[in-house]
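One chain follows as structure tokens, the form predicted on its own.
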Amino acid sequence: MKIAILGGDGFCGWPTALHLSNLGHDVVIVDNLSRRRIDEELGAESLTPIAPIEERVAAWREVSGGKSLEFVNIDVAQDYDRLLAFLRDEGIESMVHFAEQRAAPYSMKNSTTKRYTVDNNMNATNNVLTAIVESGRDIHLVHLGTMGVYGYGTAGMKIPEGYLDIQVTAREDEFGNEVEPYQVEQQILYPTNPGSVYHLTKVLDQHLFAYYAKNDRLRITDLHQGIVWGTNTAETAMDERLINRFDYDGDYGTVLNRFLMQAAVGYPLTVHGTGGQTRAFIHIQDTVRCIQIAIENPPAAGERVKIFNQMTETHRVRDLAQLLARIADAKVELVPNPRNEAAENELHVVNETFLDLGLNPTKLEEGLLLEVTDIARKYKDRADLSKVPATSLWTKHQHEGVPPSIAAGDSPAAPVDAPAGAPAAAPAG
């Protein structure tokens, strides 16, 4: 099959293009390397040492025994008529869709991350959808979605797979008589409540190929993807210059792996607040695995989207670094969370789809230690620990310093300190 990987160079795209070669598909990345452009601006590096994609496509021809694997530079949220070129000359037959800005502090930032993270995305999306219908190809896409676009309080319930089942009190009939009340079920799209402005445009994303899908009978897959840890897959370890990415800097860096540079560095693992935010995650190996089952299992042309949370467990932020400080033999501290969210929450998630597909999930007690071992100690060198806070705030009373409480109309909460030297806390995701 020829498959295009948008944003193959990324974090989640480079072993997934590895992993669906190696399956033996004809790959081909589509990536105009921003995400190497906000490591400048940030002036903040990925810990694994990532080779120039040229060196990195090579490499995996020549460590693969000549596998599929092309690079193709373009921009998909500002140049159309390339895109358009591209799916029509190169015939591609399914295509996941990564690029898009990932992080939400990064998205938070400041007005420029939140105006280029909204542009970046949702043309990216738009255009992409416009492509496929002006191609005349029947092209599946596949979609890295997130979880957060349900948000992060309690449902009193399992949240099922992007679709609830609703039951509505009507007391008027069709033509505005009123009638002995009665029950109209409906499925709609789950309640949205994103976080961030990066989740805001992923629950963008779902509208727009909710449409595409009904007017214009694209296939379409969106995967509603937990917090992703681990840092190589089978592919991405056989040989350093394939090496996926490690980010751990305050804005890129995810709660885990920003855990497990603390543990590599001998800092404690400060945790937001209470660390009472739970959070779904998933590891990269199935990441990989779960897209290549999207593109074996389409939705069929006129179908709805098919939407599947993809997560394999759930833990609360206090209680992943609890774990990790078991493993790794580190402290835990806790500091004031810079985010705009509940102190505790619960999350409850259906996953069954992937699970009867055939996904067999990596556990994390079972992979962290290789984590702490292999990955953060052996690069520690490479990390420049001032990019370990966490600086991107959530509301503008935070950027005055005023307390989420006293904002709220609240009395203020006695503070949480930091302890000397430690770095800021780690984002949950």
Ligand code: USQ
Second form
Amino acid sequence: MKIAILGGDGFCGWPTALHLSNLGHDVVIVDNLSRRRIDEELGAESLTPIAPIEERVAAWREVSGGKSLEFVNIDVAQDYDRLLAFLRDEGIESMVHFAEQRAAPYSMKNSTTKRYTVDNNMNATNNVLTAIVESGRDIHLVHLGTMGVYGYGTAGMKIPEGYLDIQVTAREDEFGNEVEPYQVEQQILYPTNPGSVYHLTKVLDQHLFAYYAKNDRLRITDLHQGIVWGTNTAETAMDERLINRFDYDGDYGTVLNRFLMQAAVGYPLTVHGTGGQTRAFIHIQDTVRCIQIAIENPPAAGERVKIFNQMTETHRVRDLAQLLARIADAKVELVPNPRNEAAENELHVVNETFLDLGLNPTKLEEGLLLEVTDIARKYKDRADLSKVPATSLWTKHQHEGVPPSIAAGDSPAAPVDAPAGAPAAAPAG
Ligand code: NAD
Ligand code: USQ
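Return one more block: the form predicted in complex with the named molecule, after the form predicted on its own shown previously.
Let us now look at the entire complex, which starts with that chain.
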């Protein structure tokens, strides 16, 4: 199959491109290399030494014995005409869409990064959908969404895969006449509760997908993925020139990979607030396998968007820190939470679709120590410790110096001018 990987130079996209190429597909990476430019802007670098894209692609062809992989530089948010010509000329059959600004802290840094995140992500997704329609090709689109669209409050139930069954008791008919109460049943998109501008763009993506699936009968799968951890997959481990990206800085580093790097260099693990936040996780090897499964199981034209929860386990942040303290002899530090999020939450998630379709998850306890020794310790001399602290603040009040709460169970900071006794600002989750 001919598959385009939009954002194929990134942390999830690169190993996915190699995995699909290794399976015998014709893979084309489409990327504008914006993530490498943001590294320069932030003065941060991947802990692992990632090769330039041309070198990566050439190395894969050499190591794999000539398997099919190409790269084209297109900004999918800006270069609509080139994207459309590419879809038409290349005979693309499936497209995996990773090409978005994906860091919540970066999206909250300042008005420029908020606007960039919304402009880039919304234009990228809408351009992709419009170009599929205009190309006239029956391309299956697989998008990487996030578990964060559901929000991180405590749902009080298992979070379903995208859609919620609801029952409404109606006491009036359509014309407003009072009638005996009756039940109306519907399935709706699960109510959203994004915790950052970045997560908000993924909420908006969902509505674009629903509309184009309904109006243009596009075949779309939206994967609500949890936090990805780990570095290498079977393919990226084949040669050092193929190594995957490992972000550890305060903007792009995600919690578990940050903790792995911090444990390796002896930096106290930076637990935000009480560490009571529960999140969903998945190993990068399982990410690439899930995408393969999603490509092999497309919806039919006219079917609603298929939504799968792409995660394999849930953990509380402080439990992860304690686990690493035990196995890698790390110290743990509670630092003020720079985010506006619930201090504590429960999280239970339905993830049966991928398990039923054959996913065999990599468990955290199996891969964690290996990741510390084989990757984080191996490249620790490349670490710049000044880039570790998370400095992006979520609210104006935090920027004005109102200290964020770190005490157990406290809500985020109350407004500075709030009268004494006024309730604190509502948590995001
Ligand atoms: P990443 O930043 O490493 O990769 C994204 C890639 O997309 C980069 O190579 C970047 O240059 C490219 N890109 C961005 N905008 C583009 C544009 N306009 N045109 C062309 N290319 C563009 O991010 P990642 O961690 O690989 O995440 C990929 C996707 O998966 C994102 O959409 C993210 O929301 C989602 N996701 C990631 C995680 C995670 O933990 N990393 C978890 C859940 C969901
Ligand atoms: N956290 C810490 N210490 C740190 C870093 C983070 O305690 O040093 C906490 C955060 O406050 C938060 C939790 O860990 O409560 C998760 O933070 P994260 O940066 O690992 O994850 P998040 O911001 O949600 O974003 C990441 C990816 C994003 C993806 C999302 C999946 O960057 O692209 O969509 O994970 S999910 O979290 O399921 O929404």
